[in-house]
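A lone chain, given as structure tokens: the form predicted alone.
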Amino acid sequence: MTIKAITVPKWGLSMDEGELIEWHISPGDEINIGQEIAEIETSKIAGAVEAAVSGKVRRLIAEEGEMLPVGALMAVLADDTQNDEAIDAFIATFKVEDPDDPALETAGMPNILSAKLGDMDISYLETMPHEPANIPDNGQKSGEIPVILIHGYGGDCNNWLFNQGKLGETHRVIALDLPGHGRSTKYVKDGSVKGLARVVDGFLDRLAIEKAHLIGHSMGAAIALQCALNDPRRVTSLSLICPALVGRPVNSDYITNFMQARTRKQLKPVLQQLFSDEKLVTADLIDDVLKYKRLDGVDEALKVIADAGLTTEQSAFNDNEIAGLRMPVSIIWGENDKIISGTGAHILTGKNIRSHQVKDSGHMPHMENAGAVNEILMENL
């Protein structure tokens, strides 16, 4: 076994450093790819570091409480054939690469792109796979079918910063900004689920994507579901995270307060409702959302979407249509969800539908417990 490095990952385009909060491994442990090995906190949010390589832990280089740049050496893996002198030499010669250096390999690195849909510009973040997958899927390799990530109300493509890299190890992954959100056009013509689903369908047409795995969160899950109902042959799998409008009502107070919040003091308790652990709402996260809300056209866009039925207590879907879906469907719920909650049954039932509840998570389980969610998503792909 060669000597392998565990380094600080880059989550999102804006991350340049993070604080090591806690190690979950010790020297001598055998770790596997995808295992959660540490927790790092950035200015935006804290998240679990998943091992990108497997092997025996020989050294923990970084110390808890230490601020580390992206790409910094955290730990060294090697088997017992490598002596301490070899490990020391590896550490001494390790070089921290600049993650923004264009000369580096671009596979797995996100690119900001834009697609023109009539009078709308739809921004998206695209990641290409490190290695194509070789799992057969109706004559097509699984990794050749792209993954489309659709965020929720008031979110953007950065909501997937803990998921896109993992999914991008084997798939082309595209996280789009819906109209009225992120870098996309702020004007929203039709804010209904059906209207926004037509935008996603048009986006896939524009990128000449014939088949896709759809993953949506909250309102984005409802949009993904509508896309699957529009053209089931186009959707290879469907993963719905805390889906809205499927039988359990959306917290209308959250929607109203999110729209009306104008200051950090007003917005902080609103955003805290999204998470099981309220401490994940950092000052930088609040500032980022405020900057978005102050952009021209955002207030009207959010109102158009909210008024188009987002807070209705009625399901936006026909349960018989959902039960007839033939592609694999995974439903993922956070056990402490304060936005879509209640004990009432949802209408997502069918022989191809599986439901998962994620512990220690609120309405954002893909951010709050990304390791567990990524495992479910990869299984559904």
Second form
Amino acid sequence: MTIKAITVPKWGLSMDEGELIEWHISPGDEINIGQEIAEIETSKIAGAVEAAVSGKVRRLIAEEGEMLPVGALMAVLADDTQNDEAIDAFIATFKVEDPDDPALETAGMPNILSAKLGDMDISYLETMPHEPANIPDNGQKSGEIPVILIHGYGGDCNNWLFNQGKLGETHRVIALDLPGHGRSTKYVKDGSVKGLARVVDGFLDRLAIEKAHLIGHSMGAAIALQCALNDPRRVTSLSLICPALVGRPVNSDYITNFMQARTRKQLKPVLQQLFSDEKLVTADLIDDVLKYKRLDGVDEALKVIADAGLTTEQSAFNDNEIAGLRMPVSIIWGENDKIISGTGAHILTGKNIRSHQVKDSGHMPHMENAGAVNEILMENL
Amino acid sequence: MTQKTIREALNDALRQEMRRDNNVIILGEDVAGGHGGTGVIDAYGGPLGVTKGLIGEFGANRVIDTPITESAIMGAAAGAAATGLRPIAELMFVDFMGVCFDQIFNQAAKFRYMFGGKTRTPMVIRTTIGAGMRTAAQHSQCLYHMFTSVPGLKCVMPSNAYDAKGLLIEAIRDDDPVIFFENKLLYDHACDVPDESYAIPFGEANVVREGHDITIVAFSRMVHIAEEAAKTLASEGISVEVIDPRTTSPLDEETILESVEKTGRLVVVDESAARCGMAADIAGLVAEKGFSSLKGPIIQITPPHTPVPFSPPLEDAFIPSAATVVAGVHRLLK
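Next block: the form predicted together with its partner chain, after the form predicted alone:
Every component of the complex follows; first up is the chain already shown.
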């Protein structure tokens, strides 16, 4: 067995360093791919590091409390055929890859792109799979169908920072910014789920994507579901994370307070409602949301969407239609969700529908317990 | 996101607001350059290049080169504002404001009040502040404290390019006179700035860095000095919270008081004045409303009470530095 490195992952476009909070492994442990091995905190959020390689832990290089650049060597894996000198030599010659190196941009590094839909620009973050063999030639072959990520109300493509990389190992992944959100045009004509689903359909048309795996969060899940009902043949699989408008009511205070928050102080308790662990809401996370909310047109866009039925309706779908969906449907709920909670969603039963409850997470299980959610998402592809 | 300098961010803000609202005009000395001459129009683009390119897009009716008469620039802007335009008047150096105090202090600042709320004065005065350019005592002052003390004026001093764009857009949309202070040494300072328009509300401080041992309140360029000091102090195990109020009028008292309640110690870094400046003002605020949480004296880091020296070594010694801030913190913790 060769000597393998575990390095600091890059979560999202802006991450350039992270602090090692805690190791979950010790020298001598055998670890598997996907195992959570450490906790790292960036200025934006804390998250679990998953092992990208398997093997026996020989050395932990990074120390708890240490600030580490992206790509830095955290630990070394190797079996007993490698002696300590070989490990020392590996560590001594290890080079941190420059994350801004253009040579790395093509593989796995996200690209910010934009698609024109009439008078609207829809921005999206696209990643291609690491293995060149997996890059789809027409996007249609089995296993080469792209994954589309649709964020929730007030979110953006960066909400998927812990998921896009994992899904991107095997698939082309596109995280879009809905109208009124992220880098997309801030003007929203029709803020209803049906209206926004039409935008997503148009977006897929524009990118000539005939079939796709749709993954949506909250309002984005309702949009994904609507797309599946509009054109079931186009949607190969459907994963709904804390879906809105399928039976469990949306906390309307959250929507109102999110819209009205003008200052960091007002916004903090609102954002804390999203998570099971309130400490995840860092000053930088609040600042990012404030910067978004200050942009011209965002206030109106958020209002148009909220007024189009996000808080007034409990369910926007026809039970029988959903039960009749043919593609695999995975529904993921956060255990301590304070935004969409309750025991509703009776309509979400059917032959192809599987429900999951994710521990230690609120309304953002894909951020708070990304490991568990990624596993469920991968299974459904 | 695109990295932009403060100069570029300000140009962005002016251009986008002029596109959005035809009532927005710019006037000042050499804001285009070349008016009335036979040479190149837009030769200058403002003394520091902030208004470069605007006359090409908006024409000489909206980007007006004025004669060198500061009082007339301010008087014309105040009158234009009272009649419905949204003028942005530029005055190269805050040091020259002395000759237009009547227009600013006694006219523009008072219109709304004296006319019983029946008129508005949506004017912005952009001007430069700060020592360090080797431009001697008459071109180096940092006089925002004087304007802060006049009711009816709003005072804004961005420390970074993101804030510069959002605060200038807010200033242009505001219905009262706003004095916008730009530090001469910060124009090339760059950070991520959205291409889209956005406004940052006045009276909301930015917590630049979170900490729990000491609160440092700093203004404009001094925010960077405070951050530098905070980094040094962090290596000594001292955790510093740095607050940039962004605007001195209105002032976000709450953020300052809450921070001092947490840390119990306050240092104010202010380039304006050793006497009756913003440092004294913030110290007074915390002494009165946050006294019970203080664990030690309030430290004011300001220049000495002298004119800005022309001698380069003396000018460097005049401006508060990270080393003087660190020394001040050590004094407080002793």
